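Take a look at this one chain, the form predicted on its own, written out in structure tokens.
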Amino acid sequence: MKFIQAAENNKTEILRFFKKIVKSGDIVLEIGSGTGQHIVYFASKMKDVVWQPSEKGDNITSVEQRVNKAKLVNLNKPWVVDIGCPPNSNQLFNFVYASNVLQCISLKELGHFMFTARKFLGNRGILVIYGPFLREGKYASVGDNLLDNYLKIRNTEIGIKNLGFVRETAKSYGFEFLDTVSMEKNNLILLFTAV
């Protein structure tokens, strides 16, 4: 399975804010599951609560091995979502949530990310996205700007998005932005409701 030390090193702080907002019998869909780390650990800690993993074909074979080993009752099985062509199901959740994904997709790519989200949120249904951004285009710390060097060598149409265009993003894709949360890092946590 593969890992990744970041996952690991925000996992705690994140189940922290979930606590505070996630009640008994919500249904949580994670978008860019990854690795899985994140929605496993969740899961373990909160068996009150459902999740549902989803990644890409291409790269859902470590979150379906993480899946089955850890055999949770309130973790499904993984499902293929890909942003630009999103699964057609009429399942709705109380939350979508994503980790550090919307800086590994373009800036056309964000709108399918909205889209995806508020296709899978009933109205007053919450989004939870996670990571890193430019606070009117500057960045939050140095490590933020190596971050998005790195990311940008490999692909010059994805990377750091500014707050502002997330949440102006949103807002055109039917979510009303609730609050920014800061987290560990630098990184912050950004609400939004779907209306």
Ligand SMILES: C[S@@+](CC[C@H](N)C(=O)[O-])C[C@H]1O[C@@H](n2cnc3c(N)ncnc32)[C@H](O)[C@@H]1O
Second form
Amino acid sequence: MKFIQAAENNKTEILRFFKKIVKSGDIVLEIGSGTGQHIVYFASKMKDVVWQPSEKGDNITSVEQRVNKAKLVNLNKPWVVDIGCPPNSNQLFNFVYASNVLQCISLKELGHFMFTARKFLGNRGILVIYGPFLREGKYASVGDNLLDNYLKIRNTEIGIKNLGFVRETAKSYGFEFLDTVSMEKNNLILLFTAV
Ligand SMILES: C[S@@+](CC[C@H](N)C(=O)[O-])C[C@H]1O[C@@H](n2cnc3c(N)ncnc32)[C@H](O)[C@@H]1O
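Switch from the form predicted on its own to the form predicted together with this ligand and print that structure.
Then the entire complex follows, led off by the chain already shown.
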């Protein structure tokens, strides 16, 4: 089972945020669950909420293993969701959540991401995006600069996205910007509502 230290480090802070906005009975879809550390932790701490993990097919094993091991009734089996080819499901969620996904996708895939999020939120839900962002084209920290260089060496099409561009892209897919929440390590949570 894969393990990411960064996911361990930020999960408590993100949980505190979720506790403020998610209500009992809500259902949350995570896109790009990765190792599953976040969603398993959230499901164990917020048992009156249903959590739906998802991942690309080629990266789903770890989240499947972690979800199976957790044996939580409010934690669904992971779905295969590639933002470029979302599953043909009509299910709607109250929240779609993605952590540290946007820097791992291209600008074209950012459109796919917004399309997929919108599909699963209908005209009512909230999109929660956590991660690093450029502010008016500038890195928020030296660490972000190093991360961006590291990502771009592996794939020139990916990297940390400009906050303004993410907001514009979200708008073009029918999202209204709600708020920006400052998080540790210069990361942000961006909140949008589907309209
Ligand atoms: C840096 S990891 C973040 C994982 C986890 N959310 C976390 O915060 O630890 C980025 C994730 O985005 C996922 N991802 C990349 N491209 C994707 C796509 N086209 N569709 C769905 N997920 C994708 C990767 O598989 C990976 O799990």
